[in-house]
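We begin with a single chain expressed as structure tokens, specifically the form predicted alone.
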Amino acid sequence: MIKTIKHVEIQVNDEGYLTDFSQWNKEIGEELAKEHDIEMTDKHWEVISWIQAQVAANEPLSIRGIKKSGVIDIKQFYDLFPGGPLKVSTKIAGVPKPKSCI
């Protein structure tokens, strides 16, 4: 499925995850977010710049790695991220949506 993106195209699968991750940019994460009603900020990205590179590292991503991750705490994870966090934020990321997640 094709999505557009202040005026780029990107390809997407059925629950809106990016399917390559080389079409993500700030940008395109910035878009992403404002349709979950989240403005970033610096604590956003550096929670994004952490699950990206977990995923490029291939190391599976859960609730439970973001608590270790000294990134971030649980309570403030879901305060940034409401209604799902590691599926928002994953999606906000261009990454695919973790297995751990339904």
Given for the second form:
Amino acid sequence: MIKTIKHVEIQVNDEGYLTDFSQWNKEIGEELAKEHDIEMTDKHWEVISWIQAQVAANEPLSIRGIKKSGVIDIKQFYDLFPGGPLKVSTKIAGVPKPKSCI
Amino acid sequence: MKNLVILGAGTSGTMMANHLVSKLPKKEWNIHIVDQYKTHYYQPGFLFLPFDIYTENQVKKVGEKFIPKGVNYIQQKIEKIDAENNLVELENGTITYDLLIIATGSKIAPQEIEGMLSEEWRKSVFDFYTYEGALALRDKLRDFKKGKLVVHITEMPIKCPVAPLEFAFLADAYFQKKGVRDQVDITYVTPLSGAFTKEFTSKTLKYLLEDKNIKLVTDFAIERVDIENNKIIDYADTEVDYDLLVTVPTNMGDEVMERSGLGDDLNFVPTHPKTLQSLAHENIFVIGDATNVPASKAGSVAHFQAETLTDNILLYINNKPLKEEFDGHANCFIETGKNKALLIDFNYEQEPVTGTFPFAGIGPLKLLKESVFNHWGKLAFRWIYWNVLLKGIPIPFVLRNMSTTGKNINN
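Moving from the form predicted alone, what structure would you give for the form predicted in complex with the partner chain?
And the full complex, kicking off with our chain again.
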């Protein structure tokens, strides 16, 4: 599925997650955040960078990982990305949503 | 003589011992397998114990029976792996190795969540991922006729990711059969964004929870169990009430990895996803639940890995390059209750789809679709496990790498 953000076409799945990380940049992240009523701050970006680094290293994303990330604690994570923070933050980061096998 | 040491005599370790005993040159290699426990459990059977579908004796046997002649079986606790010096410290003494296979599995760690491991453990808060837990839950369910049953996953990754869903489906059928389903409220609570998280599966199987009247709570990252008020509470302060909590606690690798500095945050060993060689030490290989590879933690995965790993061990001792072959292949039956089951067959890249297995158009098993035949397949698998799989005998027509034959890939 193709979605247009600020005149740039990006490839997304049914739920709006980017399917090709090479199409991601900060501007796209910012627009995706707006769809969740999130105004990005430095702290938000710090979390997004950490998530992208985890995914690049094939590390599974979890709430436990956030706790040990040294970037943020879990309460803050919920405050920054309300309504399912892993689900929302991964979408903004342009990486796949954490999944199970089915 | 050289030493090949296998740590753990569960599904993976036992299969590796059986594969290697006939393939390693006997004049050059001694094979040792270390495990402190005497009993080998058929872990998929733990799902059926709580519902009185299986009995105790159907899920356990003496482990020694499955260790082949010619392999030295050491029943001792493993204290530490000293990878720098190629030795393993045991309870009594040490053993040196030229080649090490880590097959120590994963286990539940309820102590990771505040309030989970309390005086209510196995009274109103249960697991079914251990033999003891499944039996205690069976006794509880026999008397449970009314109230809120909550089936809960603490965090991913877990062994057999579909088992909690199967538990909820089987509970629905169990209480119907007892004639009390209208008195029992079933809720499925997951840290993920849905009961099904793969695009195609969630479209195809969405009907299951609705049809069975199982409530769903998603994105629930548990902070603590409040045993005073019978609630689980998450970091967003969402609360779910229970009378009976059946949880899948955090799953972790063996503490030996922590003591030995070989594990990640969850004590899983960083492993190459295609060769199964440890990333830190070239003479250490890892298989099954003990790895950190992004495949399902399941017996079928261990079975497919064992075939690749056997080849790679032989390549390694002959100084040849390893095969980057393992593709994350998993093949799992999913019980949906009332003598029906689904079958899924997938790998690192390919999500579960519909179709037939193992033969295109013929089956006899159906992928991602409920059928009675799939249920028989699951039940038959117990016999296959004890008599074929553990012995390292290939299962006919089921290949180590996922086949696209019979799969409707573009639906």
